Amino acid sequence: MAHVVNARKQCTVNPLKMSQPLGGALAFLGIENSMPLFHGSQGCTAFGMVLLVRHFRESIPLQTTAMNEATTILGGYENLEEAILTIHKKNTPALIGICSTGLTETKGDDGAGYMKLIRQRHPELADTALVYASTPDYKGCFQDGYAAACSAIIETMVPQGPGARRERLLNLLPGCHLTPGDVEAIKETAALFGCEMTALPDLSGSLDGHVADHFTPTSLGGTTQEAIAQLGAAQHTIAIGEHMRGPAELLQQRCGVPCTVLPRLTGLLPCDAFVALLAELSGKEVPQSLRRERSRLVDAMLDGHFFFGGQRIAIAAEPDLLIALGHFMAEMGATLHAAVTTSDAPGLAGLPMDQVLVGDLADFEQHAAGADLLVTHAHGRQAAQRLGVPLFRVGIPIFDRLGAAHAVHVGYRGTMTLLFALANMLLESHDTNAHRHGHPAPVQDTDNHARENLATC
């Protein structure tokens, strides 16, 4: 069991955490024909847009209410009203997702009241969904803002009351730590059981890097308004990541849809639990193709555990991403040397280590000294260079490598891909260090030799 400790210092030296509004914007980008809007200063929006553009390498629609000193003091209703009307006139989005910022939250702007007043004064907005999410950036973290936006979408756009249930219609609430490729892989797995799965939000349809037939100033694909309205008719809701428990339980309260929260989908046992749940909900047997993928993963774990055993891994990531990666690496035999995250969250105490630190990348660099591998996003590359330790990039942002949006680290196949990538990096680092110190590289075990070793243990 891990003890979660907050770093106590006067300032953040090298930020690990990203803000709640940015997480909220990512959720809104998973809705078809939507426009995220930051209710704050221009700088908040500009920096957030640059980060998302560099990570996804796509055009990111993101607008701002452009608050200044006077409007911050007097209140931001006029700025918010003008921004919404301008976006509606120029871009005609189906949804405008408003994310509050620390500026307007500190002032105390009544976002819910503003929405009602704008609706009353402007009937021309009747066909445009307006969703306001409270996402102050002075507390919480990226995944908190993402979850808050998902809850706001459900509360605003999903009709209350039980709907007519549709068998094998499932809801998926994917956490922000899942890539568009991850979401697509989960939906494909559900399809093998004959299940139709509605993802909220669906980044696999909007930020998967496809080339559109025509230009659109809003989000390009994602969950439709019609699909959101039908979430209450689903047979079951599956949420991935503890931070999606709130939206899943909100949907259950509003519509009576039962829910299951899976903390992670990386690793053998979590994948087994997901597949068993799909088999139970669909009433079908597990397809042979999935059984084959599971067999491949088991063999890959047998092949790879020699390279993980005793290796010291340091991880810095959002809480649910840290939980998924930390448990998987510990299951492969690695030692969690250091773990730094952005916020205290449920599940962190269950990590197999003594301490999890809520801090920044400067804390991470200090505690990661002596590790064999660093795992964090691209901003950890300077620490890796100074420590002379290889860096495996995960999370957001990854701007110095291609294909971040298409990486798949969930399911049997995704777990196997992640296992090979990590093991190859550890193997390459070991060979490099052995060559540097004049030691011969170890002879690698074949499958037969490995099984003989296991049989004699």
Given for the second form:
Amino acid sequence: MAHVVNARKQCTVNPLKMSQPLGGALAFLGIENSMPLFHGSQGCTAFGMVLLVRHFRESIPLQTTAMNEATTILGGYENLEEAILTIHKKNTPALIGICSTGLTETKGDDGAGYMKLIRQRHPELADTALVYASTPDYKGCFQDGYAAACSAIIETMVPQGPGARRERLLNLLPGCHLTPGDVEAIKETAALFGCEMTALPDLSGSLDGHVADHFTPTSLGGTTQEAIAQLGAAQHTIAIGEHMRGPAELLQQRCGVPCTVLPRLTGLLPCDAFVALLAELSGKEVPQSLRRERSRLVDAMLDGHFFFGGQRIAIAAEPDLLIALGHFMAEMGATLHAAVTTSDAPGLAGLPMDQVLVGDLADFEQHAAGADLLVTHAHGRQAAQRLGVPLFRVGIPIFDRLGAAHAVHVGYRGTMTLLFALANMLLESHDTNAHRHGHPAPVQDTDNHARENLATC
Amino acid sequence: MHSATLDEVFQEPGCAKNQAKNATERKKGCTKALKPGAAAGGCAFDGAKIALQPVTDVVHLVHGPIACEGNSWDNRHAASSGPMLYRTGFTTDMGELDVIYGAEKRLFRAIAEAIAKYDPPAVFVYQTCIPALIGDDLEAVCKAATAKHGRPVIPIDAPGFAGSKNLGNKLAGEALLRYVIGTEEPEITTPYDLNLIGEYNLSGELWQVKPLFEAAGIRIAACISGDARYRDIASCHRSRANMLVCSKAMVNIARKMQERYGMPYFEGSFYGIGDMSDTLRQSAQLLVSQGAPDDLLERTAAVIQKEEQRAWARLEPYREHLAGKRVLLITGGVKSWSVVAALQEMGMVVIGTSVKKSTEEDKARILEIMGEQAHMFEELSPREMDRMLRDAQADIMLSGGRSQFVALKAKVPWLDINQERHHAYAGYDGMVNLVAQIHHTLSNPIWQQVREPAPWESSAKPAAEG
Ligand code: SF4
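Okay, that is the form predicted alone; can I get the form predicted together with the partner chain now?
Okay, now the whole complex, with that chain kicking things off.
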């Protein structure tokens, strides 16, 4: 059991956290033909765009209502209206996803009221979905903004009331700690059970780094409007990550779709729970191919556990990513040496360690001293260098490595890939350390041991 | 935000962009309202940070909610030869209560915390939108903190919503003029002391040109702000002359230093062989006019001759590969014409260039270099860019990261020549680097592979057509 402790500093040093609107934008980017729009000053959009572009290595559609000091004080209705009309005219998106920012929230802009007024005044926007999410920068973090946008999409676009239930139509509400590759892997697993799965949002269609035939100024793919309208007709909703509980329960309230929130999908037991759920929902046997994947993961755990045992791991990540990785490390036999996160969220207390710190990467650097491996986003590179400890990059942003969108760390196969990557990193640093200190590290002994055993078999 | 400062900055007579405008246009200055829903570019805070962040040994503290610093810190490649403090991100990370009750006290304590932990020679405090809106008095807090800690705590009053990045550059310059420049005395001075203004040492570009100045005998006393220490800038008023690197950023510093200290300045560029030589020559001339011994001119001429020869010799092998290749040039910070000239020397054909950020003077120069067939784009939308590239009008596009994927998705070679790039293109070696990179990119074997349709698609096609 962990105590969640706030670092309580006046000055945040080397931020771990990113702001809510950015998380909101990511959710909207997973809807087909959409244009996220920040209701705020231009700079927030520019920073957000640069960050996402560098992470995904893709063009990122993102616009701004370009508020300045005067328009902020007078209220942002006109800018919002003009932005929506301009985007509609120039880019004809199916959806404009508006995220408020700290600036317009401080002023107290009435987003819901504005949206009503715009709808009334502009019948020409009838075919464009307008979704408004309240995402002030001075509250919450990235994953909260993402969840808020998902809830706003459901609230605005999913018709209320129980639809005609369709068997084997499932909803997936993937948390923002899942990559486009993760989302695709989950959908493929569901398909093995003959289930059709609608992901909301679906980054595997939009930010999976593919080459389209034509240039599009809006998102390149993602959940379609029709699919969103059908969310209420699903047999069941599966949400991954505690922060997706809100949207999942909202959908349940509105349309009566029962839901299961899986806190994570990395590690043998969580994967088993997911597969068992699919088997139950579909009424089908677990297919042979999946049994085989499970068996491979079990084998990987047997091979890999030597290298995790007793290793001290320090993790800094948004709550649900921390929960997923922290438990997995512990389940492989590693010790959670330090954990830093961005906000106090449900589930953190369950981590097998004494304390989880709500803080920044300077806190992380301080507490991670003595760890064997650091796990955080690319901004951890300075701490890793100073501490001389290897860094395994996870989450957003990862701007100094390729392939962030394609990393798969969920499901049996994804867990196995993650396990190998981590084990190899631990191995390598032990090899170098062993050479540096001039004596073999314990890990190498185990390795030799394994080899000897192999030889005698 | 001081409206007096703003007015002054907008009326900046030394700004070529402003000089080219008439009186009413000038009044409007850089306040030109952005179009909601069709705007691009960073805010004034972003601009101020770009201009000052390269100062390596101070704490850069951003007063605002997490959006401003959390989404953007440590994202540029300004290099340091010593202190690494500038790469540490500091922010007050304002929460809801700070917004409701004001965050001046919090800021004051944050400054104290940063000083206690990192002991910097100075703290730069950046204003952002929300504290500006709720009326946090940045200047008063900084004044109190300066008094308490006995070291400069400098307000950089450029909240995002005040305007564009360019405005932010200038407001950063104002802050240096008001609070930093001239507050300390240098340890040594020589008749060969020159300051560089507006060079940020991105990817270490300063280090490509510094040795050239040194070889001629010119000492770069201070650089604003690439690889700078606080004290260099505080004492840079004792140098003999200023070189202004980009005409639009921080021209106010050069002009006001001339006014205050009688220091002459000239505008120059490090991009392109001819430009680099001009810059060295002008630096030497200016220093000599300020009393430096005139053998400096000869030494400079010798350096130029040797370096030019060496550069051309190194470029020669590329000419045969690059001659006749068509380039689409979309630049921001780097002056279009200096790159155009260099590419033309290689026999490349520049089929068009963007002039969105260029002054009238720049445009005239481009016309001169490229001739009548020059396509100058005020605004090239991604859609049009895509069309041009797919129509194979260009063999390669050089641009900033923003349009990178337009080129790549059209399967057209692309090279980054803006701020986020990883390669240094300044000086003679830089130009050789740029040409080498263009060659590597153009001659990469992937282009042929990725343009080839999959076998089943190419075989299906003729059948369908037949
Ligand atoms: S526009 Fe304002 S709130 Fe947004 S990043 Fe710039 S300073 Fe911060």
